[in-house]
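Just one chain follows, in the form predicted on its own, and it is written as structure tokens.
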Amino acid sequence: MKIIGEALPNMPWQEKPEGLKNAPVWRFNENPIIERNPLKNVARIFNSAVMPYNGEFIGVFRGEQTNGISYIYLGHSKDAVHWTFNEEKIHFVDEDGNDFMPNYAYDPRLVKVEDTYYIMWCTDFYGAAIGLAKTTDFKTFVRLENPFIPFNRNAVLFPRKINGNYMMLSRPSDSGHTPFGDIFLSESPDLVYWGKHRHVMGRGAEWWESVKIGGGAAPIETDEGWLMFYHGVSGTCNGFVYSIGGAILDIDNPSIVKYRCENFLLTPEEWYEERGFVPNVCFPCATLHDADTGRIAIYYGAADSYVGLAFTQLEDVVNYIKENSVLTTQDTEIGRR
């Protein structure tokens, strides 16, 4: 098995601990890598995305301000573990250079397609919707038109065009803290006009993803298909629980699910996942991966209060997903009705 992509020898890594009994994903023993009150006027950073950039690392971070409003902040790191942040939130302009700031912005993803970096986030478009911006230098951030009408969350682009079009996963929702939700796929020739909407995956019968699911990190291209880490939500007598799941999508038609793991890959178990502003949350938003070794680092929000880091190996996680795969006809169909 191999990752289709570039080598990243300086990505963070920690070997699998001995005696790991459950899923093939293990936590960094220095978690959380970002703690509370990380910079002036920001109480918590979580649900954030990182990428390699110019031999080091860069990221877009959900910064929950002390007034309770979320915005996106830029961060820099030499090792993708220890981060410094710009004190001012990212300034977005429109394509004419005019201010185009969102009322709020949260849960960003960061994806490079060809020579451009794209940021997706949940924005206010008369209700929760998808915000989209681009940059080539992380100095000027051009905000594009919102791709979808409300209500929608959890958008993430694929890291390359498929059949000549951009592809984006999202999770249509409602105006509240959505008690439902499936993952859908949309495509566009130009990032302006979106269509060919397809259903990818529905909520699972398993307890850990029985309420709703949503896209997480940008899918990783492999010779087995697109490896996708997503979040699944269960409802308990004490509220929602967010876990991390895994699936493999068809390489040419990613609305078709080839394998879908019945078991979660990571669920809240550590104090920083179980205890926080929103307890019991593991929320994946990004990965770093090395094509030469198959190493994968998963960045996830923990309890809406911290950033955690976990690791896996491509062959181990793909085999685990395949060995524990349970599919429905909704998974394996093209997703068009």
Second form
There are 2 protein chains.
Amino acid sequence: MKIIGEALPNMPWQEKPEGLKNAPVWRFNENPIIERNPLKNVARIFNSAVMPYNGEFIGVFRGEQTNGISYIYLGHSKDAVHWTFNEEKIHFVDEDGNDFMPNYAYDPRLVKVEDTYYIMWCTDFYGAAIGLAKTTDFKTFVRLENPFIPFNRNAVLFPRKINGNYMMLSRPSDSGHTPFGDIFLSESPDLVYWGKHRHVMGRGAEWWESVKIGGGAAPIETDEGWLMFYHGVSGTCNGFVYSIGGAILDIDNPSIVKYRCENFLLTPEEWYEERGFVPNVCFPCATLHDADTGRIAIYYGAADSYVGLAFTQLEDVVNYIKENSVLTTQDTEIGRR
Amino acid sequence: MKIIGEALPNMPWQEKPEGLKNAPVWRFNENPIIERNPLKNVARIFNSAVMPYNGEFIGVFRGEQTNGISYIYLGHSKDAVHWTFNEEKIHFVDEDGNDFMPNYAYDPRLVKVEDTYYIMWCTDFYGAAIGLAKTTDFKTFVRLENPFIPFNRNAVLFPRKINGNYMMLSRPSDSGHTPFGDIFLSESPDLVYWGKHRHVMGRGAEWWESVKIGGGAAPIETDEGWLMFYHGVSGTCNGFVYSIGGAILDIDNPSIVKYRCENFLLTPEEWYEERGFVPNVCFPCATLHDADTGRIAIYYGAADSYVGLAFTQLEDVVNYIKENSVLTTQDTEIGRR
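Can you switch from the form predicted on its own and show the form predicted together with another copy of the chain instead?
Everything in the complex follows now, all chains and molecules, and the chain you saw is the first one.
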């Protein structure tokens, strides 16, 4: 079993602790890796995405300002654990080079396709929708057309084209806290026009993901299919609980789910996940992974207040997903109606 | 002032009655033109669209079956007032010629672009979304890709391409009765991939359209711009009230609103509009119009139970819209964020 991709020997890693009873996903013992008030005028950094870059690491971070509005901040790190941030939020330009600043920007993902880095985030497009920008140097960020009309959140590109098209997961939503939500897949030949939309999978029968689900980290290409870490939401009498789930999508037709784990892989239980601005949230946005060893590091927002780091190993997590897979017709069909 | 289009001397028409105090839109004196139980197994026909065809008229009709599920039925008429319907609902095929039947189909619009007729309707795409099909002979109906991910309703194509692209209005919504909604515009080079989405206009400050608005009839090309009849919704303590509004969009950049009438053009007041399965609904879906005389006939669903017909005259209605126009920044801007 192997990750199809590059080696990343300098990614962060800790061995699996003894005594793990459930899913083979374990937390970094120095969590949270980003504390409160990380920057002047920024109260919390969370729900953020990182990438290898020039032998070190780079990332786009959701920084919630002390005025309550979220923007995206650029961060750098030598070890992907200790991060320094630019004090200025990322400023975009449009295709003509004119300044473009969204009214807000949250929950960014960062994905490299071919030689370009893409940021997807939740933006204000007369309602919550997906913003999209590209950069090659992390100095100039060019916004592209919004791929979809509102309301939508949790978009993430696949790290390569499939059948010649860019592929993007997203989660249609409503104008508020959205008590529903399934994951869809859309294709684009040019990142301007999108279509061939397909339903990937719906909220689950299981309580932990019965309200809504949404794409998280960019899917990881493996010889078993696309390994997808996503979030699933449970609705309790005191609010939503966000857990991390796992599924494996067909490599050529990723609207077809091959395996879907009926158990969560990680759920809030540590203080930094259970306490915070939004209690009880584990919200995955990115992974680092090493094709040589199968090591995977999952970056997740914790309680809308911190960034947490968890580890797993390809073979362990894929086997766990397969052994605990429960599929419905909505999962396995092509997703066109 | 003139309609840019074809003559249609055989369209239905009645002269403006004397004593009209408000908007220059008046009802056909034989309304409703389609009564209850129009077909075996169909309880009500409403929210339907008609077109000239081979010297007579053709239409696609929302028929709500006695089991409560809506499908689209084909209708023919010599005078566009008296209609006969096919007993069998429209059956679609997919692009490969295989049978395709949506789980439900409601609120169809019918628009001719170049030599092809297109039907847009609200379909089940794991949630309410826009279905799209084409026909050239009204015998074979080929479904095309769903243009957007859910949730969406009230899509209508423009009757010609603009700057080389197909243009479609739609109204993003939620999974239920949707207490919000603005009109957006999307472009497509091929009816498969859609993008360059723009906000056209939002719900109004005026009470009659303060909950949501949605595209209605295909916009009519005039030398003043695109004349758009749409619906606006008011939220009362006893439910929604649907009225007909009017606006004029820029001819080359129809996300820019040139004039928007602050008053409704037609609001429920007759028994067939105020009484029915959904009381208090006037829901425009199509017009017939004659370029020679400027006559316009508006077809609208009444109380989700009947089809009504109303008339107006180009110069009268455009002048009324201009004289009562109130615009916001959201109306006049290009609609990109």
